[in-house]
Structures are given as structure tokens and as C-alpha cells.
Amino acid sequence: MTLPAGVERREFEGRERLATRGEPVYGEPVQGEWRAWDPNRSKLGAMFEKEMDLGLAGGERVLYLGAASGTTVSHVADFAGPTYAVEFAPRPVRDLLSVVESRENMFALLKDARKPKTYAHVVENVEAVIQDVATRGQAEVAIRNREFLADEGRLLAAIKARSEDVTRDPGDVFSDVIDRLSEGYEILQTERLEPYHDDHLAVVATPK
């Protein structure tokens, strides 16, 4: 798998790890300008470790849904172009704003990913939509935000089974989510994210 420009494998504390170049955010190991990317704290980092074909070359415009306090989206902004970070909860957005201060290409939006019309006046057309939202209706969120995605762009989604239905078998939940996603996207690849994240399915797709 070819890593995007700006993402490298470097040695930290005696072992090789993914890394991006930027200001540290969450206490990750640092080597000069490079900081380790922890796949146990990042679904996208886990996708890279699983060697999925994410279609990222570096420099892409990105819409990140479910930015939380900035752990993963900070790594994305290190190698991407303009990066729009959408988060609904005010408390993590306060942390996210401190991440934005050191990344001039990153824009924090206190918005609900289920309501893309509320930020459509801000977000431009993007080459990647990265989604990690812990809410019921994750497929619907991806469908609604498809309007921002370029024709050849990629949806990179981490689907959390327990956010959809904690009582059902994760495999059944994932099947239903994929069925709904397929109404608006061509599914290119799926991969369970164990051992990094339990009951999560990574999905790579492109808009139909």
C-alpha cells in the first residue's frame, strides 16, 4: 500500500509506526517534527494499518465528520489540504479549537453531521469525506453528506455497530448499513477493524 505524501513509517521507541508531521495533540510520541499515529485511538489510523486502499495521495480537500477533540483529524490536516472538521458536542469542540490554532488549513465547525445544510455555505467540494460518528443512522449521515464529495472522491467511514443497535449481532448491523450505503455509493472495500477497534467496520466507497 502506498501511503499519502506526508504520511510515513518511522521508528518510535524501538518500533516502526505511522507518523505525520505536525504539532502533537494527544500525548503521542514525537521524533523531531514527526508524531506517531496511534491506530488504537484512530479508526483511520487503523485503516492504514490494515493496508486498505484509501485512495489518498495527500493534499486532498477533506470533510471530516465526527471530529471529536481532534485526535484523528489533526493527523489528517497534517497531510491534507483544506480540512473541515465537523463536531456536534460543544465540549470536544473546545479542545478541537486548540488543535486548529497550529493548523492553518483546518477549520472547526460546531455542527450536526446529520444536518449538512447547516454548513453547506462553508464547506467546498471535497475529494474525501472521512466519517466517524457515534450515532444511529450512520449510513444516512454518509448519504446526506454525499453532496460535498467529488465524483471520483472517496468516502472513508468507520461504522460502529453498537451505535446502531447494541442488542444485535454486529455482522447483521453492518449488512444493513452497507445495504443503505449502496443506495448512494459504490462500495469498494470493507474491513473489520479488530484488533484495534471492536465491532467497527471500515468502508471505502465512491459516490454513484
Contents of the next structure:
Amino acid sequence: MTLPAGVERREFEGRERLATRGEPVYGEPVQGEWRAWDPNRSKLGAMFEKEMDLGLAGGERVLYLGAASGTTVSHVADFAGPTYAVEFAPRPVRDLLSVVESRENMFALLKDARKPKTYAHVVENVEAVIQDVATRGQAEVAIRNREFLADEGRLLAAIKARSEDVTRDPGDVFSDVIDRLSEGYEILQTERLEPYHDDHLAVVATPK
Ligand code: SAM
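Starting from the form predicted alone, produce the coordinates for the form predicted together with S-adenosylmethionine.
After this comes the whole thing, all chains and molecules, with the earlier chain placed first.
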């Protein structure tokens, strides 16, 4: 699998790990300008480790939904172009603002990803929507944000089964989510994210 420009496998403490170049954010090991990217703390990192075809070359415009305090989106901004980070909880957004300070291509938006109209005036057309919102209705969030995605763009979503329904079998939850997603997207690849993240399904899709 080809990694995007700006993402490399480098040796940290005798072990080869994914890395990007930028200011450290979450106490990750660093080596010069390079920072290790922990797949156990990042679903997108796990998708790279699983060698999924994510369609990223580096330099893309990205809309990132569910940024939290910036662990993953900081790595994304290290290799992507303009990166819009949406998060609706005020507490993590405070931490996100310090991540934005050292990255001039990254913009933090304290917004609800279920209401794309509230940030449509700020976010441009993007080549990738990366979604990691631990909330009920994850397929609906992806469908609503499809309006930002270029025709040949990629949705890279991590679906958390327990956020939809803690009592149902994750496989059944994923099949319902894929059915709903298929109304707006062509599904290109899916992959469970074990052992990095339990009961998560990674989905690569493109707008229909
Ligand atoms: N993606 C982050 C990372 O890897 O660094 C972790 C994200 S965490 C699993 C899920 C985040 O989604 C939480 O911070 C939560 O507040 C946020 N979230 C859930 N529903 C949301 C919504 N409707 N709009 C924006 N953010 C939402």
C-alpha cells in the first residue's frame, strides 16, 4: 500500500511505526520533526495499519467530523491541505485550539456534525470526509455531509457499533449502517478495526 506524501514508516525505539511531521500533541514519541502515530488511539491510524486503500495522496482538502481534542486530526493536518475539524463538545475544542495554533492549514469548528448547514459557509468542497463521531445515527451524519465531498472524493468513516445500540450484535448494526450509507455512497471497502479498536467498522466510500 502506498502511504500519502507526508506519512512514513519510521523507527521509534527499535519499532517501525507510522509517523507524520508536526508539533507533538498527545505525548507521542518523537524523532526530530517526526511524531509517531498510534493506531490504538486513532481509527484512521488503524485503517493505515490494516493497509486499506484510503485514496489519500497527501495535500487533500479534508473535512474531519468528530475531532475531539485533536489526536487524529493533528496527524491529518500534518499531511493534508486545508483541514476543517468539527467537534461539538466545548471541552475538547479548548484543547483542539492549541493544536490549531501550530498548524496554519487547520481550522477548528465548534459545530454539530448533524447540522452541516451551520458550517456550510466556512467549509469548501473537500476531497475527503473523515468521520469518527461516536454518536447514534453515524450513517445519517455521513449522508448529510456528503454535500461537501467532491464527486471522486472519499468518505473514510469509523463506525462504532456501541454508539448505535449497545445491546445489538455489532455485525447486525454494521449491516444496517451500510444499508443506509449505500443510499448516498458507493461502498468501496469495509474492514473491522480489531485488534486496535473493538467493535468498529472502517468504511471507505465514494459519493453515488
Ligand atoms: N476522532 C478523534 C480522534 O481520533 O482523535 C476521536 C473522536 S471520539 C471517538 C468521538 C468524538 O465525536 C467525541 O469527541 C464527540 O464529542 C464527537 N461527536 C459526537 N457526536 C458529534 C456531533 N454530532 N457533532 C460533532 N462531534 C460529535
